[in-house]
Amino acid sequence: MDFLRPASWEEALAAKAAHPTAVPIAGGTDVMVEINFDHRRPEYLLDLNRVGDLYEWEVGEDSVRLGASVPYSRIMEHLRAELPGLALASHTVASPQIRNRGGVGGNLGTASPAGDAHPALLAAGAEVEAESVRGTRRIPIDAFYTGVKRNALAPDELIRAVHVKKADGPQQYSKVGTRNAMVIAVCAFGLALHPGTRTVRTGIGSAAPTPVRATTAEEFLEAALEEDGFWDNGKIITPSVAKRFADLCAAACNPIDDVRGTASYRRHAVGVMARRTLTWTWESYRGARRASKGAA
């Protein structure tokens, strides 16, 4: 095995164009596990970690330009508000030292449906940006996990950033394991809701190939929130609401068997989660309904 170590961005992206098949490496927390249990053995290791900018971000009037490596305690301790889905995701993920190296940039390289970022990204549509030699694109995070560990970028792309709205509404991030740390998902679910744009977005984890969105609970979720003018009114969502929106989640799940849990109980928890979750967003959207009320 090969290491390779640019010390730059252009050094990186001449690497990968030189040995498509290289393997990046920043905080290691997933590629590491493969390498030492003999289940991946790459001819060559690309190593990002003397790539400055990829550690850093940039607050704009509406997103976040969040670098591939800014670690998940970065996340945590300054974009909860900006990106609250993704730091209550940051939150789940292993343990403190994990969190002080891994980043988002690998759980979407790996593209495992249990990645612990992927709901909340998918929940705030963000845009994955990848480069090459050739130039740079933006993935939208809908179109970018293609299959079972596998994702849209090509060969000789790497993934620099990630874009992502700034929250515009409240967001929530529901997790189960086993335990609290250094556990991988029995299933995840991510819920934003978009008041602006009077929308609704979900992610679900570690319940089908890939991550995904449940599209059919969000559009019904979206009809019965405006049938019912109840971005308006600001009035509690009915417990018939509620319960046919867990339930399309549900339903968006093609969950398997493994040794983490069965089919039917993701699909259970699923829908535990969402009724969870579009309860407590939908708490916090009245409260800042009410305090912006009591402002005026």
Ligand SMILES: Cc1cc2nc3c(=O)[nH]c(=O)nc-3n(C[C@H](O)[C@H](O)[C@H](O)COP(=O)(O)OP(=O)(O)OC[C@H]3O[C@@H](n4cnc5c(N)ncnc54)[C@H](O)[C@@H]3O)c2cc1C
The other form holds:
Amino acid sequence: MDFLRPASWEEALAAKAAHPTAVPIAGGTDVMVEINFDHRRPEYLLDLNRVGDLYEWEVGEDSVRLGASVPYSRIMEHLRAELPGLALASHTVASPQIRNRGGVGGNLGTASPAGDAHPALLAAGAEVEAESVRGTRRIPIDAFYTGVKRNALAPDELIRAVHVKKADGPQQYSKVGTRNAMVIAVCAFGLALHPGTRTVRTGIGSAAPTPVRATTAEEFLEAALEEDGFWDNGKIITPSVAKRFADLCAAACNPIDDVRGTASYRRHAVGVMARRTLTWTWESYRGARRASKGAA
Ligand SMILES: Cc1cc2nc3c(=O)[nH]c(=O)nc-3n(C[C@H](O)[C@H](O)[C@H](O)COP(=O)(O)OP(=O)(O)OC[C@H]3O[C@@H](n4cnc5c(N)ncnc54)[C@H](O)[C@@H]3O)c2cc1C
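Please supply the coordinates for the form predicted in complex with the ligand, as a counterpart to the form predicted on its own shown previously.
To see the whole picture, the full complex is given below, headed by that same chain.
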């Protein structure tokens, strides 16, 4: 196995163009497991650890440009206000050691349906900045996941950054696991309220071949909130609306039975998480509304 160690982003792109089968390695928390278990024996490993800009982030007016290798621990520490859903999801990843190494670029590279960043990225709204020597493109997160552990990257492309919309309202992330830490999701759910556009977005993990959004549930909730003037009157969401939203989220799943859980359990749990996260986010929205009225 040859080990390629580019010192800059340009060198990394050139190496990937010259060796499209080279496997990039960032934190290595997925790649090294596969190599250690002999599930993968790549001809070339492309080490991205010397490419400094992959560890940087920029907070813009509407979005955060998050370098592909920024570790989860940094997101939790520095981007909680801008990216609350992703920060909450980062909290649930593995252990402090893994959170210090692993990052969103690696989660996207692996594209496991159980990856914790995906529901948060789907709910917030994100674009993957992919680059090769041929140029740069931004892939909407909804189009990024193409199958079980497959993504939309071309063989010569690398992920440079992820552009995640800054939160304009409450966000939540909920995960079911067989224990409370160091656990891959049995299923997971992300929810973001976007009061600015009066929209809601969801993300479901580990309950379909790819991470997915529950778009019918989103449309239902948007219409219900609009129809009864909830965004303006800040009333408590009626149980029947919350239940219908939960049922539609469960219906968006296409899960399998596996060692971590059955398909029917996953569907049920996604419904429960959808209802709970809706209650939590809506309570935050109401609280923020009351606080801003009190201040006025
Ligand atoms: C003990 C343990 C527990 C874990 N628990 C969780 C968990 O709770 N939740 C969870 O989501 N994950 C978990 N994981 C998986 C892993 O930590 C995450 O997927 C992490 O985000 C991977 O990031 P990384 O930087 O280590 O990726 P790497 O292992 O370096 O790479 C992962 C994949 O992405 C590709 N890649 C990396 N960077 C780029 C780039 N810039 N451009 C293109 N491709 C790239 C690699 O080639 C590889 O295919 C766990 C892993 C371990 C070992």
